[in-house]
Every structure is written in structure tokens, then in C-alpha cells.
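A single chain, nothing else alongside it, follows as C-alpha cells in the form predicted alone.
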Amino acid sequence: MTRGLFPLGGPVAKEDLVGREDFIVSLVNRLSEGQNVMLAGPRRIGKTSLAHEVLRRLKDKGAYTATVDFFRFSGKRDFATGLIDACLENRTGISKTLSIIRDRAKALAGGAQFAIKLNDLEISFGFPEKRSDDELLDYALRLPGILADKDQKLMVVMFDEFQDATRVTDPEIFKRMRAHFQTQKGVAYLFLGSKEGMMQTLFNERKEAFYRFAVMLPIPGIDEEDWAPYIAQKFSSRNIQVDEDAVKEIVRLSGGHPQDTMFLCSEVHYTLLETGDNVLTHDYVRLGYSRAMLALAPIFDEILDDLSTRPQVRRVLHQLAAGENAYQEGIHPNKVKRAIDHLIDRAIIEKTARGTYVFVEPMFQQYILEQFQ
């Protein structure tokens, strides 16, 4: 299947991970030593792509790996079988091991319950169907440690959208997880979450089950010095002549946001294709930018509509977009702080220093300015 020049809409291939090599190496080293790691940040900044590359490298070094995305699960049993399948794939090479085992059992024994050995790991055919959700979940949470011990392998488990575990299971899931995980040897966990406030609470507050269970690492941004050669090489690979300043303008307009930069580059590329030109100029960058903003407008409008019920939040948002001081005379500071906290919780802005905030998505900031000129 032909891929677009610039990857969009999902985890990217290793060759498209821009400016993250040092961070990836650090994560591989930490997890190899058994350190648990937590990465938090808004969607579309490349967390999952980073994690997949880290797991790929660990697997190449001989580790077992398992990926579990809470966004994909509808309930406790679904999560438990998903974790079991992800762990057993290291033994079987099959992504849906439990389904294969169950179907084979029905074919060979008319559905009668019996057990087979998966090497030295016994799995009962009747186990998923006959056991309660809680029994199945406890087995799933034990399994990473069981495999690590039996096969003398490092086992690395990645949980994506970890803060949603209570939505999928129950409010006590974090206590149950911690009870199993803290006794396991040879297992390292990588926790990803898009809701930074919730993730910070889970791992940083003493009353929470995962308090100090993992080191919390900030995800580094991507500098222009990393973006520029990547973008230039991509266009050059399609025999497009590149103007260095035009490439810098792409990064400036996108603010270096991972997915927005890729999207803007993609729109510039399609503009060139449609005109039949093969020279990247400032004019094509501006045309591509206009197209990208039109495509992003429904997404940005939805964010603004969601904030429409909070007039104070909208006011603060506009002031921050314009570079103004959100704390103004006549408005109680607590109201402003609550508005700023809400924007941070929604991953619209992030705090960089005392009283200083930046937009997570600079193109959204520009959209606000254009809408309210």
C-alpha cells in the first residue's frame, strides 16, 4: 500500500520519529534496568509512536513486550483477555492466543473443558469462559511476572491511556494492579496518559496506589534544527527542490507540534502535486497553511464550542492567545486561576514558568487570533 509522504493519523514509523533519539535511548536504558516510567502529555504529540519504537528496540534486545491500550477496551473481561493475549504473543507469535486456543478446543473436544500446555505454561480452555471477571483479571495481572520468571526474560508492559483504567474496570483497579506489580521481578512498566493532571495525581499524590511507582519524565519538544533536515529530505525524496527559509517557515507556522507539522507538510506537498510544480517556495507554504487551517477548523471550533459555557475561560483563552496578561483589574484572581487550570486540564495550554503559558497547539492559537480579529 502506498503511504503518504508525511505520516498522519497514527503511530509513525521509526524513520519518521523526529528529534527524539536521545529520549528513546534513555527510555530503553531505564526500562532495560527494570525502572518503571510514566509519560504524560496531550494526544497527537507522539507518545505512542515513541513507546512503540522503545518496545521494538527492547524486543530486538531479547525482551518480552506487551502493549495494552485502555482506549480500546469496553470492560474488565475485555481488558483482562487483552493483557493475556498481549503477554502470550511473546510465546506463540499469535496476537489472539486465547481465541485460537478456545476454537481449537471446541474443534477437538466439542467444547469440553480441558487444559493444554503452552510450553510450560498451562492454560485451561475453560478458563476464560468459566471463571469470573475478577479471577480472569487477577490471572492477567500476574501473567507478566509469571512469564518473566519462567522464561528468565525481561518483560516490558506498556499501558496506553492509563488514566482510563477505572472507566474500563472499577475504582479499585489501581490498588489491585499495584498489589500485583510491586511483587514482580524482571518486569518493567511504561505508563502513558493523555490527561496530564490525572496522571500526575496517580503517580505523585501520596494517597494514590501508584504513588512514586514510576519515574515521571517530560516528553521533549522537537527543535527546528531537527525538523528542518527531516522536512527537506522528505521533499527531496520526491524530487522537489527545497528553499531552506520555506522549510523554516513551515516549522514556525506549526510551532513544531508533531502532528500539526506533519499535517502542514502534507498539505504543502499535495498543493505542489496539484499544481505540478516541484519547487517548494513561501507561496506554497502559505497555500498549504491555509488548506491545513481550513481542515483543522471543525476541530478547533469544537474546542471553542465546548468552552462556550464558560465565559471566563473563553476570555482568558483569548487573552493568552493575544499575549495579554490574563489577570486584570476588576476580575478576581481565583476566577482567572480556575480558568487557566481548566485550560491546562484540557491540554490546551501548558505552564512553562510562573505566570507564563504556551499553547500546546500553536496553530490553534493562531486560529483564535484570526477568528477574533
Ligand SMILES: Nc1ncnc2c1ncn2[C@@H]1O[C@H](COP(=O)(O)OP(=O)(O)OP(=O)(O)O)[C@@H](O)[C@H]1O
Second form
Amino acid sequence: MTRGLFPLGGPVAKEDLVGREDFIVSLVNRLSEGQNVMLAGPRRIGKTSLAHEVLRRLKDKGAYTATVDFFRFSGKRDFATGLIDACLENRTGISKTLSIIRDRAKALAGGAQFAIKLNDLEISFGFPEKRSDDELLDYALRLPGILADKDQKLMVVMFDEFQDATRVTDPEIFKRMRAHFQTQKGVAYLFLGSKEGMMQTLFNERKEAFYRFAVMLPIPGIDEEDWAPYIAQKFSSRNIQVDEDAVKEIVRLSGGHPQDTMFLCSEVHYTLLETGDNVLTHDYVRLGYSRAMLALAPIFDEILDDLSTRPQVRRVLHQLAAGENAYQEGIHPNKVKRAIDHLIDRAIIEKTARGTYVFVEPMFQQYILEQFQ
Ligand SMILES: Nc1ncnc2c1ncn2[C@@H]1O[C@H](COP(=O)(O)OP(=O)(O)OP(=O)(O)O)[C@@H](O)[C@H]1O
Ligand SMILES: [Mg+2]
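After the form predicted alone, can we look at the form predicted in complex with the named molecule?
And the full complex, kicking off with our chain again.
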């Protein structure tokens, strides 16, 4: 499948991963030392891309790695199987080891070899079928520890969309995971989630099973200095001449937001393809920008509709977008505070270290300003 010059909509390949280098190095170091890490952040800011790169580097350093994404699973058994397969791949080099064991015809061909690779892990032919859902789940949760121990390896397990674990399994899953994980040596966990509020509750509240189980780190943005050479090189690879200032303007317009920057670049590229021109100028950037905004409008409208059901939110949103003070005479400050909290909760804005609010998606901020003009 060709995915266009600028990748969109899912984790990016190594060569398209822009910026965050110091953060990646820091994550690799922490996980290498066995520290558990939790990363929470809004949709489409590059959590999964970042985590994949971290795991690639850890693997290159000799660690075992496993990735499981709760978005993909429909139930307990499905999740258990996914985790077991992800772990076993480190030994077998095959992504769906369990289905090969299950399939006896294939087992005859390659089975003996597998049996040898896995016989110290309590797995043999007929293994998944013989176990109940709960037995399989318990085994899956033990397996990272077993593997790390048997092979004397560091095992790094990444859970994506971790907050969805209860939806996929049952309300007791976190307690059960914690019970296994806390006894394991040689295993480090990386937890990712796109629902920040839920992730914070899970890891910061005393009554929760994962209370202070992982260090929570903020995900840094991608700097203009990192975007600019990447964008220039991409266009050059298609023999498009780039004006340095035009590239900077792309990043300024997108605010450096990961997916929006890629999307804007992509729209600029399609505009160039349509005209057959091969010089990237400010005019093309502006044209691409209008097209990107037009494409994003339905998404932004939906967010606005959804937010507008709450009192004050739309007004506060507009004032923040315009850089004005949302607290006004005649409106009780608590009401404004509630509106701001709601916007933070919905990952529309975030509070900076200096106590000001910034939009998570600068193009959404711009859209609001254009709407209210
Ligand atoms: N480091 C990066 N460099 C370049 N582009 C990136 C980077 N991170 C993310 N992107 C862009 O954002 C898109 C989404 O990335 P990714 O799937 O990693 O984000 P996410 O936070 O995991 O999103 P979701 O919440 O939907 O799971 C990518 O397809 C790409 O266009
Ligand atoms: Mg993701």
C-alpha cells in the first residue's frame, strides 16, 4: 500500500519519525534500567510512533520486546493470546506462534522445531484450547517474567491504549496485572494511553492498583528545527525545490502538531502535484493550508458542537483562542474554571508550566478564530 509522501493516520516508520530525540534516549535508558514508564497524551500526537521507536532501539540493544494494543482486542481470550504471541515472537521470530501450535497440520511441518523452542515455557500442542479464559490470561500475564528469567534477558512490554483494558477484559484486570507484574524481575513496562484523565487516575490515585507503579512523563513537542529539515528533504526527494521560509511557514501554521504538520505537508504536496509545479512557494503553502482546513472543518465542527452543550465553554474557548482573559466581570469565576477544566479534560487545551493555556492543536485554535470573525 502506498501511503503518500507524508505518512498519516498511524504509527510512522523509523525514517519518518521526527524529533523528540532526547526524550527517546531517556525512555530507552529508563526502560533499560527496569523502570516502568507511563505516557499519556491526546490523540494523534505521536505516542505510538514514539513507543515503537523506543522498542526498536531496545531490541537492537538485545532486549526482548512485546507490544499489545487494547484497541485491537475484543475480549479476555483475545488479549491473552495477543500478549502470549507478542512475547513468544522473541523466541520463535513468528508473530502468531499460538495459531501455528494450534494448527496441527502446520505443527507437523514446523512443529518439532517449535516444541523445542517452547517446551520450557509450559506450552505444548493443544495448549490454548486446554485452558480456560482466566487460566490463559494468568499465563499471559506471567509470561514476560518467565521469559526474562529463562533467557536472562531484559523484557520490555508496551501496552497501548492501556485505559481500555477493563473494557476488553473485566474490572478486576488492573489488580490482576499488578499482582503479577510486581513480582517480575527483568521486566519493564511502558504504558500508553490517549485518555489522560483516566490514565492519571489509574497511576496517581491511592486506591488504584497501579498507584505509583510507573513514572509519568510529559511528552515533549516536536521542534521547528527538527521539522524543517525533514520537510525540506521529503519535498526534495520528489525533485521539488524548497524555499526555507515556506517550510518554516508550514510549521508555524500547523504549530508543529505531529499529525497536522504531516497533513498540511501532504495537502501542499497534492496541490503541487495537481499544478505540475515543482517549486514550493508561500502561495502553495497557503493553498495547502486552506485545503487542509477545509478537510479538517467537519472534525472541528463536531468537536465544537459537542463542547457547546456545556455552559460557558464556547465563550471561554473563543477567548482563549483569541489570547484573551476568560475570566470576566459578571460571570462567576467557578463557572469559568469549570469550563476550562472541561477543555483540559477533553484535551483541547493544556496548561503550560507558566500557568497559561495553549491549544493542543493550533489549527483548531485558528479554526475557532476564523469561525467567530
Ligand atoms: N515523531 C513524529 N514524527 C513525524 N510525524 C509524526 C510523529 N509522531 C506522530 N506523527 C504524525 O501523527 C500521526 C499519528 O501518530 P501516532 O499514531 O503515533 O499517534 P498517537 O498519539 O499514537 O495517536 P492515537 O491517539 O490515534 O493512537 C502519524 O501518522 C504522523 O502523521
Ligand atoms: Mg496510538
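Note that the structure is a prediction, hence the values are computed from the model and not measured. Between two forms, the rigid core is defined as the largest C-alpha subset superposing within 1.5 Å. Residue numbers count along the first chain shown, from 1.
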Query raised in the report: Any chance the CA of residue 13 moves 2 angstroms or more between these two forms, core superposed?
Result: no
Query raised in the report: C-alpha of residue 76: shift of 2 angstroms or more between these two forms, rigid core aligned?
Result: yes
Query raised in the report: With both forms fit on the core, has residue 229 moved 2 Å or more by CA between these two forms?
Result: no
